[in-house]
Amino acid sequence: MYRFHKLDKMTSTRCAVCKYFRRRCPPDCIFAPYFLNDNPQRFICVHRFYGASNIGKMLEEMPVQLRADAVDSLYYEAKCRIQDPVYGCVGIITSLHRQIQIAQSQLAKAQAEISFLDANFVGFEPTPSLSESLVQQNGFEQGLDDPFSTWFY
């Protein structure tokens, strides 16, 4: 029972990579900060497409401050490749470019319509209706449109 407890303690300190390969996790394990043991699927996903040795080589060649972003990028690319084996994240990028182009064309069309309406209605003064022109010609208003006018009754 003591051995099981000791083994259990050892398993909880291993990173996901060492846990996957069932090996001891050294104190200077290059994978430990990026593949924690609470999320083994993250490593399995990346390992499926890139391989553990290739990931290790990439991490060793990279500056320490960029490694976390690189692992996040590898994980995102691997997830996209699982969802879309043919195009991967390129399919998502292409779709987003298409959406941007559609939005830009809609924006350009709306701006052109606004410019057209501004150009046609800047100096626009409403033309007087027939009754208004008669009132201006005669010099007085008859009040024909007012149903409460006293002359009507």
The other form holds:
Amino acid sequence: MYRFHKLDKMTSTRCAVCKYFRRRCPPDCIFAPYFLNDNPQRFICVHRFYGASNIGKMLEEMPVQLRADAVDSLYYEAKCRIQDPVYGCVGIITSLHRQIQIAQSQLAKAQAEISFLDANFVGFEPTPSLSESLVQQNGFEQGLDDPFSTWFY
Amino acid sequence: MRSQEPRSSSSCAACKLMKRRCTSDCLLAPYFQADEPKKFAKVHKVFGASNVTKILNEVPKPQRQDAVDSLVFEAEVRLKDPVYGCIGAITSLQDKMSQLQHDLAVAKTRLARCSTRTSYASCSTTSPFMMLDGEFDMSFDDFVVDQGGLTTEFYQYPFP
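How about the form predicted in complex with the partner chain, since we already have the form predicted alone?
After this comes the whole thing, all chains and molecules, with the earlier chain placed first.
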């Protein structure tokens, strides 16, 4: 009875990693906060590419407050590698670089176009100061509604 | 009794690091030459030799060099940024992409205004950049779809 009771206690509190390795999960298990019992696939995914001992070493080498993010990033990278066994998440980085180059090129073209249009545009829009100066220059009233007035006089 | 496997003349970087005999059919030898020990050391530190072997076994032979190159890249980035690894790089590139999309939208609006303004003036002015219509249709959402939805997850990472 005692043996079964002890086994039940061990089973219910083991993290996904210790459950996978069928070992006792100590209170200070480094994996327990990040690989919960209710999500065994998360550890299986990460373990497939990195291995438990490498993950443990990585976690030991970083501050506790950063470990959750580290495990999340390892998990996402592992998922990328499952989806794309050849390139993994590097495929996404390459695609993003390409998209950025295209966007930068388009932006440069757009800015050059804007500069060209600005440089070649002779303002005809009536502003108070402009119409006044035209009257002064030409000596007669400018029709403010005539957009071509400055071209013909 | 010694193994009957033929010995290669020189060990590859992987077998040298692992201190084992490098056979002529060593899976890692073509990709981790003896003169590049650091390359394998990085990959071994992050993934481990047996995991690298498993990964390569799952990839067709013609694509194994690319797979190794991507593993080396991932390992290098992970060693430089142990917390976020490549995900940090992806997040940063996505931020840059968002900024560029915003800048492109602003430029498109300005161009539209310039075009409207120019249409009142002489029509003989021909811009050397006339054929820009349609080139602004690139959308980050299209990119997300192209990646099979996976990038959508990264777009939200690490702030869901």
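Whichever C-alpha set is largest while still superposing within 1.5 Å between the two forms counts as the rigid core. Because the structure is predicted, anything quoted here is derived from the model rather than measured. Numbering follows the first chain given and starts at 1.
> Rigid-core fit: what Cα movement does R24 have between the two forms, in Å to one decimal?
Replying inline: Residue shift at the C-alpha: 2.5 Å.
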